[in-house]
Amino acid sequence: MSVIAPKFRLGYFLKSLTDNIFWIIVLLTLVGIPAIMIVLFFIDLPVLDGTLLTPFLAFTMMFHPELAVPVVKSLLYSDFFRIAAFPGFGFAALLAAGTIFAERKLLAKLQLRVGPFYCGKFEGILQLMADGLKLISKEIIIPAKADKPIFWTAPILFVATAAAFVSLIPVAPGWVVADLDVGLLAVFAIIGFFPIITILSAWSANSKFPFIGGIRALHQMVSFEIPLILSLLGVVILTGTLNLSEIVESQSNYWFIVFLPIGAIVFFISVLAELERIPFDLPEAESEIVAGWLTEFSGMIYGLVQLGSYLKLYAFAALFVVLFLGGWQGPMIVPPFPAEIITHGIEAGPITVQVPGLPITTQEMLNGTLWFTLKTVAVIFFILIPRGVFPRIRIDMLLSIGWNKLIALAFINIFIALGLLYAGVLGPGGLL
């Protein structure tokens, strides 16, 4: 049976094109422009020629590239931009999306498969977008006997907790959403919410497979959170601070992984268990309990949990970089900005835009972001590798590793840190 391909009709094509242009203009007018004005009212605008820039004048300047530098700089240094774009949720979500695609291609190569291939002309590059559209368009099915308020709320809380974790990670000098003096303590507090949210998700589904997975997740997370916390005490002992930015700055001459490799290994293994990654994926064991505590999730509820899981993966990898790999520290490879711009500003038509101190971004910020991103991607790569190499372990072996071996190694790491401190090798006033 032959199939006749539909004929190309220029009229239909032009109609669809004009329809799309019409709706783009409508959405831009009714949604885009008001949204821009709202943002301009909530950010701190600069002073130009001795006069505070108004939101209306700033809106006009945005459409004149030669005049937009002060507005762009104000936006970049606003709290809204830090939280929504960089170094907050947007930056983490972008890396998380790249991680999902890289993981699927990496596992396919390790297992001699093709992996994502058809969506997009290059190696299925648009597969992630296709999966996202699929999850958005799929129906959300809730079990009849589920506790509906908790069932709906738990995935949102999971993403929110992961985003709170991300907000504590310093990406570059001065670029962190929440620079707390007790930042590491706040990390421990936020991590403690994940087991609670997981068991609530499993219990609210009122189904046996999610509940079994939730109980496994609770046992696993609790047993590995203790060695995870203990493995970081060596870093706190040597730096004398809980501030994550100060911990990075204390590694300007050396990385802590050189002197505390046992702590780094314990932390890395504990992170694999906290993320429920193979070989510690018992809460989501597909061959045993379907998908564990995720079994009853569907549609965008499942998408939110996956987004939160990969945000959590990025946050743990970034925390490893901050604590053991020197964070943003690295050789200066970004060229400096022209001295003329720094000294005299930018001549833009009838006015000269004075940029206090430095232009929109600094050399240190760009260089730090580059090194931080490269280190974080490398750590994420090593977190992904075990999924294609190791088999799943038994629950009794998992608990034995957490409660016996890792806690003992964490205490050894603490004794090493104390020895380095009291020997005068590291720490305040040390030789290094």
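Residue numbers count along the first chain shown, from 1. Here, rigid core means the biggest group of C-alpha atoms that superpose within 1.5 Å across both forms. Note that the coordinates shown come from a computational prediction; the quantities given were computed from them, not determined experimentally. Compared with the form predicted in complex with its partner chain:
- After superposition on the rigid core, the Cα of F415 moves by less than 2 Å between the two forms.
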Second form
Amino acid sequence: MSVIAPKFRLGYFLKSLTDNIFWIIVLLTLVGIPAIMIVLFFIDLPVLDGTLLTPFLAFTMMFHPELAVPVVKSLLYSDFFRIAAFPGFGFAALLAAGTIFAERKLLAKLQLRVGPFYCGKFEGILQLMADGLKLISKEIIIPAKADKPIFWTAPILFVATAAAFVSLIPVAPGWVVADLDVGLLAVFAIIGFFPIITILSAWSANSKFPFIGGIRALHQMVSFEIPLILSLLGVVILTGTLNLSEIVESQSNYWFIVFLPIGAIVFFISVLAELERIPFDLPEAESEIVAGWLTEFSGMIYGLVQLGSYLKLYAFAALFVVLFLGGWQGPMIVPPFPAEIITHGIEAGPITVQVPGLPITTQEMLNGTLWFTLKTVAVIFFILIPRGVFPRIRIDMLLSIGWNKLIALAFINIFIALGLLYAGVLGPGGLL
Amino acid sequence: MVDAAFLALSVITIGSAIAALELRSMIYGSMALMGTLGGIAGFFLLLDSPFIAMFQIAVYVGSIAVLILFTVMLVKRELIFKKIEDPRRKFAGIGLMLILMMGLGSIIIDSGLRTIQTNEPAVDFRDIGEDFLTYYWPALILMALILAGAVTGALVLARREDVEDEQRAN
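Since the structure above is the form predicted alone, I would like to see how the form predicted in complex with its partner chain looks, so please show that one next.
Below is the whole assembly, all chains and molecules, this chain first.
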């Protein structure tokens, strides 16, 4: 008799198995298939190579998987995929999750620790999944005197705002969720929501530490928004557009960090302050005010706020890449898709398989995504490193940096950009 | 589609404006004010002027509303909740609003608004900028001077050397 299940009997086990199978079949026939039929009635199925995708064609694809390539392709170019997966939320969340793990390992190495080590076979690679499971399964505790509606909605709004910010970032030529004519202004508008959400959630917890943290966050974000916006005006002056894709395309020969290094530095420091990262992590100062405005959050509410803040980190790093490091521009290193596969099909011994709909994506898109991801990861790395190096600074020093030094530097940057424009070096009709 | 969006935006804007006036809680009131200002940004989006809509959000929702929230949170509660209930004031306010709306409405209807073609392409924000720098430059410079004067005055008023010196000494 085993120790784990002392009352185990094979008959009961088989009975439970057949019971489960019975109920699955009953529910599938009574609920599942009618539900599928009702849903299919309302879905616009894609037209592939002139034929409508019917359920019969879908069943055929189960036996000829190569026929499914056009379906995958049409899914890839649909709006839903853009919003949910590739240039939008999924891609950003993946990079954000990688950032969390890399940050923990990196800080541990900098401080001569081991870091996450035991989850997963290799270097604690599954630590993030374990943390996520822990956060999901924990109870959400709401303080008794909290303002419940705001307390519940603030983390969701935080993630939603961060996702809206992510949706404006162009990842590869044509691969952007919202290609606005006023993209940079939309970025400024969205950044303005973060202090409101922070202060509301801090106030709604009705507790001392969150409120102090929230007031600090408000001070910090509002005062660093001004140098952040001013430092980007140089780029706008040189390109003459607010569209982020056009800003990237105008950097095909040179990156703006070459001509506007002061603007890049001011933007980077402002980003550190907007993200509440060390040395500007006063709103979350864990040695002074517990966890700042996050103190009363628990369970998945805390997880949502963390997800939102790392999405925000990705978005700011991507914005830095788009504005100063040339976005997706880079030498073409992805090999072209082999032409004989398109014309002759894939030959495997005696069998030749004709695959319609290839190539799925263009070479430019793959190359652009590769360069964009590499640059973004590098910028994220530079955002992470100060956490292992610098101490936290005082709030009056922070405010004096923001108001006295960074704004002055941002104006110097604007005058450099204007000088370059009027000297005819850069800008519309310039030399370069 | 546009009609439905227009109706929804109208309900949001007017409803949250009434809520901003009538709600007892100042925090919820300022949030309702944010809803009103955001609804106006939505109207600008419907009118094909995303430039002004984004500035509406960035300036009014992102800055003015934050300012109001900040003030509400830092003022003592007793000061906020001291109310002067007077029905005559309410009716006078409603009457004043009706007179204002009628006056503004008659002015707008008498203006050239009714002859505007709705199917014309939207005005590019670059044209607006060009107009500001060429034809309307005196107005632009006047606005810039007024704003600079306001900022300088605010800095002068906010500068309290006694407090600063005391903190430095400690």
